[in-house]
Amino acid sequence: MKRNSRLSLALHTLGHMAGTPTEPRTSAEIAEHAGTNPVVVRRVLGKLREAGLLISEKGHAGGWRLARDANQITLADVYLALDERLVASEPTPEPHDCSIEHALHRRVADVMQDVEQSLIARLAQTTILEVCKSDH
């Protein structure tokens, strides 16, 4: 799943959180794990944080840990935490003077939004722990 790389990166670190949710981790083992640098890690995982899924404790035994049971975090609520989208939404087109063109740009706008309404509905009824027990 590499088309996004931060919701690959947060559901990849979620899932690992789930294994061992009391232990801490670091911005830099996630980093090194995840074979990228530590500032991307904590600007995703601050928008977790943000959105009430992680907690980030400060200090030497600090780090970062799910703020909620994994059984509770789906990966809806991962997608919006975010506020990005994979349905790629029409940009706002120039004004024309075409009735058609309105008209078109309107209805795809329209299936662009049932689309991505959809991905969060089949999104939100998996939970991170869910995916992590089916690897296993």
Second form
2 protein chains.
Amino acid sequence: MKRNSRLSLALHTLGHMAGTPTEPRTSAEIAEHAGTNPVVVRRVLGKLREAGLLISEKGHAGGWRLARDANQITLADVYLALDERLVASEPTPEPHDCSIEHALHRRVADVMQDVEQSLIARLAQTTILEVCKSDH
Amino acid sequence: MKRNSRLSLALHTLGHMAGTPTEPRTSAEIAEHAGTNPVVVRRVLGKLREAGLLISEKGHAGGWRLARDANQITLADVYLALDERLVASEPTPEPHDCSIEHALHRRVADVMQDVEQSLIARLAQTTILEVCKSDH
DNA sequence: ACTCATGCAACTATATCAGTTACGAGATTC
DNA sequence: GAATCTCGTAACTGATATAGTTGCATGAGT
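So that was the form predicted on its own. Now I'd like the form predicted in complex with the DNA, please.
Below, the chain from earlier opens the complete complex, with every other chain and molecule after it.
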């Protein structure tokens, strides 16, 4: 798939959970609805659990549910939980020390950093609940 | 290498050309300085030529040089020439029509689009020449 | 003619990621 | 306590993207 598929899957799933927050959903159910695989679901939702957005429980009547209210979870929370930074800050500190390369790299990295912060700020303005309600 | 290596290579090369804009450089020279391969250089700089930023000439005393003044080339020009959009706008219009997924996708795509425009605007504020001069 | 340089096609190598299979651990039901 | 359900995780496969490489054709200049 594509690079954003994890974010898509996470948001999609949280969106549905916002509707019926009390009942847990299994990885298999989520995977079927999303057209993917239960293991992929567990991998992605596991990130959200680590970030405190979801709770998972094993055994009978187990599954996934929201760790807090859907109006307390913003799109930024989900984006940050997956730690897929969009900025792609160039990781090479240039071993052979070309000053022009350094100057350019620093400038681009600064802009990217600002844009990343701007993206997060924008995503933080919207909760999962708001997006789902806006669809009518 | 990484995803941003083409942008790095392009900016790095243009930065050096800004210093001595009249003399052409061969792909082999550029590749050696950048620690990569002449064909890779031609692939990347070919994009800049298509965008009208560079001129390439064959034969003796051929090579690459700036198509216009270095203070008339912004970082945004280079970014756009490579058409590597950072936004990663999710390409899947969701064949099975889940309204929640649609709503979320639209919201994220809107934010991404704005952020992309913001990135381009920021990059457009800096010319190649400025970045190289700022390194002293 | 010869040499130098780009243009381009085809192939290889590598990294990332989704998908898949398999199995273990914990929780519930009987 | 056995059976069943579910997550957790490791290991493997397959697809895709990209850098790197080789080879050759084309055009420019000597």
